[in-house]
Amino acid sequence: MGNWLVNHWFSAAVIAAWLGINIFLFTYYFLFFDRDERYFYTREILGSALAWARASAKCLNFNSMLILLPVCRNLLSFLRGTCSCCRRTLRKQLDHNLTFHKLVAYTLALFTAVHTIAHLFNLERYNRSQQATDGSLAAVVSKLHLQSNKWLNPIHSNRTTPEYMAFTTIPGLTGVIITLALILMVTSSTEFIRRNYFEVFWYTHHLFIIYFAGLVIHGIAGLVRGQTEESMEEAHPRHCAQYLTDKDCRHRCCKETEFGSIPAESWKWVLAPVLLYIFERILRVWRARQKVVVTKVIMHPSRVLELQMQKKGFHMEVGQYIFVNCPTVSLLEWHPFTLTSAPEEDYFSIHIRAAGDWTESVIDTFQQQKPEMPRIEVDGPFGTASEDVFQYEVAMLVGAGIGVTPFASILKSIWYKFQHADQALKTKKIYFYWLCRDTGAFAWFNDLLASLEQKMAESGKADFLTYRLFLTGWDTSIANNAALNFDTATDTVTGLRHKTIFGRPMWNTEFSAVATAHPRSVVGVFLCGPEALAKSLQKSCHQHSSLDPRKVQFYFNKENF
């Protein structure tokens, strides 16, 4: 427990603040409208569903408000490249923005499924209440001014059915529309819905521009309602609900029980949030408008097209990521890649795998010989964990296939800081981890490798980098060519000093290696690549970091995005 404590202790702090608010928010209002005796009549009516639906409805309104701001990515670049409060522990909050982007929107699904069911009740009891003639109090404040804007009971017919309130009212139409929009906004999102069918989730996620809106009037009618403050005072109902049942009422009572609607609220809360969403889609659109320059395409083996971009006032880091669009491919779709070129060179470029729809055209379409390049919109750059690499004195980066384009850039920044005898590097070790399934991966950034062994051997510091690639899949004549060359100076699969190592890493044996290696440093583990792969990794940080703070400390950060 105190091993996990040294990784998430500041992410732990945060849930458990959103939590507090929520349960805060819902037991607050729950018994608010299961107590005030504004809404005495109202309980008469639905009972406790009032409470339930009410409560739910501001725990949807606090939730509505904080979803839009974790996909802000503008926002979350500025907090994180120019805040000078966003120390470390804040900086790795911000890359888990879209696990608690997630973690909100299974939460308003949730009190979504709520509020509805409540209503459900609600609409229910309203008619059975308007159709009864037994005398009750609840009959009897159903059938209060009618004819007038102070009445209590929306249904006003015994021939109106809770079906027809549910899709003719504003409230009703408007709670239709936006559960419909969350239910496929939240089904399109799963893992595999993203991965083999992003163009559903990338259009589906845009019906939160009908979520918003329907979210905004769903209360303007007000069909909920209360005892208004100046019938309280003439008719508390305290004194009044025994002479409301009462046949021929002639009490002052019967006429001064008057009822209003409860303000609309929604639009409190998610005003300030969505006026700052729409900035942030207005910078896109600016961004992406200025012109992008392809200065070069490169095919690579195993289908990756690497693409190698100018385009004016552009300034990255290391690690860093854009979103891409082609629109021979498509207008709409966007695309997110991580930079592999380095800070220091005169271009920035990424690479792109056959993934996809999307990535499959895309590369067809620079495979063509065409006379005019395609045309390609860049958005960015955005912050990524990897941008914090050089802040560490020991790093251990894990690529896992197309996974290992962050850690290229961080690679070549290495390599012109020692061209350039760069004395502010803090970093004093790096382990990098390359996992692929088949060879013809390793030529993506072999040349890059092979540079950097040959520039740290002639500066003297051949150990400043330590680096172990592993091929996950193989046939025998692979592995059978690799014993029959075991003694040769360089590697017959990337032809390289370091020998490729057939198989997945054993992570306890890595981390215990190096923890030996550093016993009072503070490391930073960096992936880009599987859940299953980061579930792993972050065990070993927590096995592996001393509750001591002045020995080794593992840090596990995960590229997002």
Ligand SMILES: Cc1cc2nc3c(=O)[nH]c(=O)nc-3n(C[C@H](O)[C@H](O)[C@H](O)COP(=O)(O)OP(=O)(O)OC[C@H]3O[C@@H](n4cnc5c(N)ncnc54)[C@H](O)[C@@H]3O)c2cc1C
Contents of the next structure:
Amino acid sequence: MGNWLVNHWFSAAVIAAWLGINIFLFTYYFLFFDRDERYFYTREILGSALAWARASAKCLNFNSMLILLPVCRNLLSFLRGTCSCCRRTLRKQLDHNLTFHKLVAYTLALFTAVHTIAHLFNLERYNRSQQATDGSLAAVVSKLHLQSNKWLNPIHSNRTTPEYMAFTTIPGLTGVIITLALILMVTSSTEFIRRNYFEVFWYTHHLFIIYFAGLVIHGIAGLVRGQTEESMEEAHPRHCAQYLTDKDCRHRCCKETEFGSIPAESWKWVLAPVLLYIFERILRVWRARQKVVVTKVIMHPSRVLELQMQKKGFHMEVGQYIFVNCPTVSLLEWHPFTLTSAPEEDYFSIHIRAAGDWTESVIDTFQQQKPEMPRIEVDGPFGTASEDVFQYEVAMLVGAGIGVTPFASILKSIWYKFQHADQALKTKKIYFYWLCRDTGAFAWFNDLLASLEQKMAESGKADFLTYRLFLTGWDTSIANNAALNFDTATDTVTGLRHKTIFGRPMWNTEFSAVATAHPRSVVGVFLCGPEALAKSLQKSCHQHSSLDPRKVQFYFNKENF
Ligand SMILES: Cc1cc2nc3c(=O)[nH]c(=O)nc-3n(C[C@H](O)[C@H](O)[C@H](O)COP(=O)(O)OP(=O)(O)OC[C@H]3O[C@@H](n4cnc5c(N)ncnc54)[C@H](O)[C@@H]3O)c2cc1C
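Structure of the form predicted in complex with the named molecule (previous: the form predicted on its own):
The next block holds the full complex; its first chain is the one shown before.
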């Protein structure tokens, strides 16, 4: 538990605050609509479904206000930049933006279900009270003021059905539309759809425009009503309710009860985040329109394309990523790629691995060597967890396959820092682990590792970087070759000084070794790789962090492709 807290206390606090506000809003407004005397007659018709519908509506507003914030990439980058002086725990939270976005989305789905079911009951009960001829209080108040605007029951005729109300009134129709939009967005965001049909997920997610437009106008018709303040003073339900069902005394004993709508308020909740998001999108379009010059195109083994580019005013930090659009391939699709260049270089670069139709087409387009270089548009850079590597004294960098890209940038930057004898470098030791399925992949960054190895040895800091390359897929010819050349100075697979290890890393052994070598350090563990690997690294971080804050602590940071 103690170890878990080292890595998660701030996330837990944020979730607890968010959950607390949801519980507070729901409970407070449930009790309010269940007890407030202005809704005495409304409750007479609707029963507790009124409180269920209104309390869930408040939580829907609150969560709709939050849902866009975690996907404002520029806002997050800005916060990350301005928080650079803050504790890394705070900055680390910004990497959980998508987890929080999903959590809020599922909560929206839950409250939408509660709200919709409650309103289905409400429609049925409004209809039943309108049709009732039994002289009950619900039936009497349902028939008040049908010719003026002071009515309580929105169903004014015996011929109106709940279905008619659901599809012809503003709240009914917008309710149906935004519920459908939400269902489509949530169902198309499953891991399966995102991994296999990303475009379906991406385009469907833009139904959020309809969702917010519908939400803003959903309440403007004000169909759910309560007694007006003036009417409460003149005909308080505590005194007058009993006379309403009394035909002889009804008009004599009390003034006529009048009703008014609850003002629409969703727009007040969502206006600021929607404006922020619109600004974010305009900024993206503006930035994307600035000219990008592709200065070099390199084709690496295993169908990996490296693009080196320049753009006026482009500034990057290590480990950041950009969104790339290639209009020749698709006008609308933007794909994220981590920068593999160092901030010290006069260009920025990305490595694109063929993963699907878009990346395949981009690689083919650049391989065709047309007289004119295909155009590239770039949005970004945006921050990720890897930016924080230099905040730690000791860092463990774990890259799987193409997940090595953020670390390439970091390692290059270190190379430059060593060249310029940068005294401000806080990091004292880096452990770099790279797991690859095939040997071709190692060729991407061999040159970089080889020159780093040489530079560190020359500057007497050979110990600064320990790297371990793991080959997780191999055939007998590779294994035999390695066995035959076991005692050569360089590795047969990579040509580097460190020998390639066949198989997967034993994380417990690796973490124990790091903990023993740095018993009083704060170690940043950075992963760019699959979820399964993230789980085992996270577990190792918990297991090997000491409960004593003066002793070794492992902080886990993850970037997912
Ligand atoms: C922050 C980040 C950094 C990345 N850095 C690199 C990198 O340096 N090098 C590299 O080769 N790959 C990187 N990727 C992955 C790269 O974005 C996808 O491989 C690429 O978008 C695949 O597109 P596709 O249409 O060819 O393949 P598809 O078959 O459409 O998708 C293959 C996989 O990529 C994901 N994907 C597809 N489109 C997008 C998108 N627009 N945004 C996010 N994910 C998408 C899908 O979920 C799927 O799992 C990165 C991804 C992220 C999120």
